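Only one chain is given next, in structure tokens, and it is the form predicted on its own.
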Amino acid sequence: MKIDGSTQIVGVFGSPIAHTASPAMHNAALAAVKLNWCYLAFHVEPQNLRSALTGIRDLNCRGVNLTVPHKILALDIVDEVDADARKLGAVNTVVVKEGKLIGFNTDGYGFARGIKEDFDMTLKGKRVLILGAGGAGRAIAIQCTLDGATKVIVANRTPAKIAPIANEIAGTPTKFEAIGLDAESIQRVVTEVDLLVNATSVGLQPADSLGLPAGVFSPGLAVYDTIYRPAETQLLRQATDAGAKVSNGLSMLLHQGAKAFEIWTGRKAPLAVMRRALRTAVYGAQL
């Protein structure tokens, strides 16, 4: 990578951010298409998000991705919000265009592509349990509805955070249920669903646990954890032990990242290059 006076900066804002594999993926892609760009990770606390986003505009950066905990906060900061991002209720990609911050959401797209790739599953007719009502959880819940899921159940510790999702789904053919993010509530409904998605940050640290008892999962269930580092969370270990189909969030990261790359650059994302770079970054080998 050659850094000079014409290098264009893109990156990702998050807190925490040290775990991210996005720089490996995007820098490999940028090199593959021979763009003099550089993708960096920035630790940004929520109270500093507004000034950080204003900063990328003032510094003439091309744009950024947003991860936990910024996706919903950004809705009220950017100058314009793409129709899909408005519908999904969160922003995970920002582009600077003609001096304006424009927000997009590629999470829903990335999630749908990810479960198709990993489970050969579409969301149409499925019953889905989503743990977490933050930016990713909200986008996934609405994407499930848009793609024809029969039922969406959202679990969260704070009921008020589920209300915007319930309002968005109301009036659609998809049935909706809100529950608490606790072992008893999850255990009560997990036998009713085809797909369980962890969209919380529980699992980023080795000691993290949702407190679910052994035997809560069954072989007929698909379990998707949006966390990709560590590659196997405690949730995925439990599901694997029960014979359930499992996958981590690497495929979602890949496809949402490819979409963001195309928004920023106007070029087709080199998907195979990005996939190899991600797998090397997370697994330590080119699989």
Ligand code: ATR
The other form holds:
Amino acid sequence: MKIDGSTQIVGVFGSPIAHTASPAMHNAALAAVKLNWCYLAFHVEPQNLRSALTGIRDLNCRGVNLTVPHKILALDIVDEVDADARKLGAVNTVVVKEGKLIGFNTDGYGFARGIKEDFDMTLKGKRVLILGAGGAGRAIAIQCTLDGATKVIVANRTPAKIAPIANEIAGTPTKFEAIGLDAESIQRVVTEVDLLVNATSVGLQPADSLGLPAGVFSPGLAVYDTIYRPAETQLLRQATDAGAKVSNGLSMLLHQGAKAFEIWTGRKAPLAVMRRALRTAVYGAQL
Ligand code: ATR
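Follow the form predicted on its own with the form predicted in complex with the ligand, if you could.
Below: every chain and molecule of the assembly, starting with the one above.
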């Protein structure tokens, strides 16, 4: 990479941020399409998000990704919110355009592309059980309705957090059900779903367990864990042992990044380059 007077800046704001694999993925992509841009990670505290976003506008940067804890806060800061980001209730990609900050959300798209790639599955006509009702759970649930899923069931430890998702889905053709995140409730509904998605943060620590019995999983079920580090969570190990199809969240990370890249640059994302850079950054060169 050669930095000169014309180098354009994109990046990511988060707290914490040092662990992010996005710079590896995006800088590899920018180099592959020969753009004189660079992608940097910025540690931004939530109380400084407004000034940091104003800063990228005033510095005429191209845009940024937003990660924890900024995605919801940004809705009230950007000048315009794209319709899907409004529905998904969060912004993960900001573009600076003609002096305005415009918010997009590429997480739902990333999820849909991820399951297409990993399971050769589309959401249309599917019944989906989502564990978790935080930012990721909400984006996935709304994407399911946007793509024509027949039924969405959301399980969460804190039942009250499911209400905003239920409200957004009400009035769409997708049936909705809220349940507790306990083995008994999950066991009751899992036989009627095609896809189970973990969108809780349980599994980020290798010893973490959702406490689901092995009998929850079966060969006809596809199980997607939005966690990608560790590459195999306990949930995915249990599902594999039961003969279910499994995938971790690396494909969602890749495709949300690819879409953000296309929004900023107007160029087709070099997916193979991005996938390789991401795998190396997350798992090391051997995978
Ligand atoms: P993200 O943006 O990654 O979705 P988040 O918005 O903080 O992060 O959401 C985290 C999700 O993981 C929530 O569904 C949370 O459940 P609560 O709404 O009850 O907090 C879930 N979660 C986190 N730790 C958990 C735990 N130990 N057991 C069960 N669920 C947990």
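Positions refer to the first chain, counted from 1. What you see is a predicted model; the values in this text were computed from it and never measured.
#### Entry: Rigid-body membership between the two forms: residue 220 with residue 113
Same rigid part: residue 220 and residue 113 move together between the two forms.
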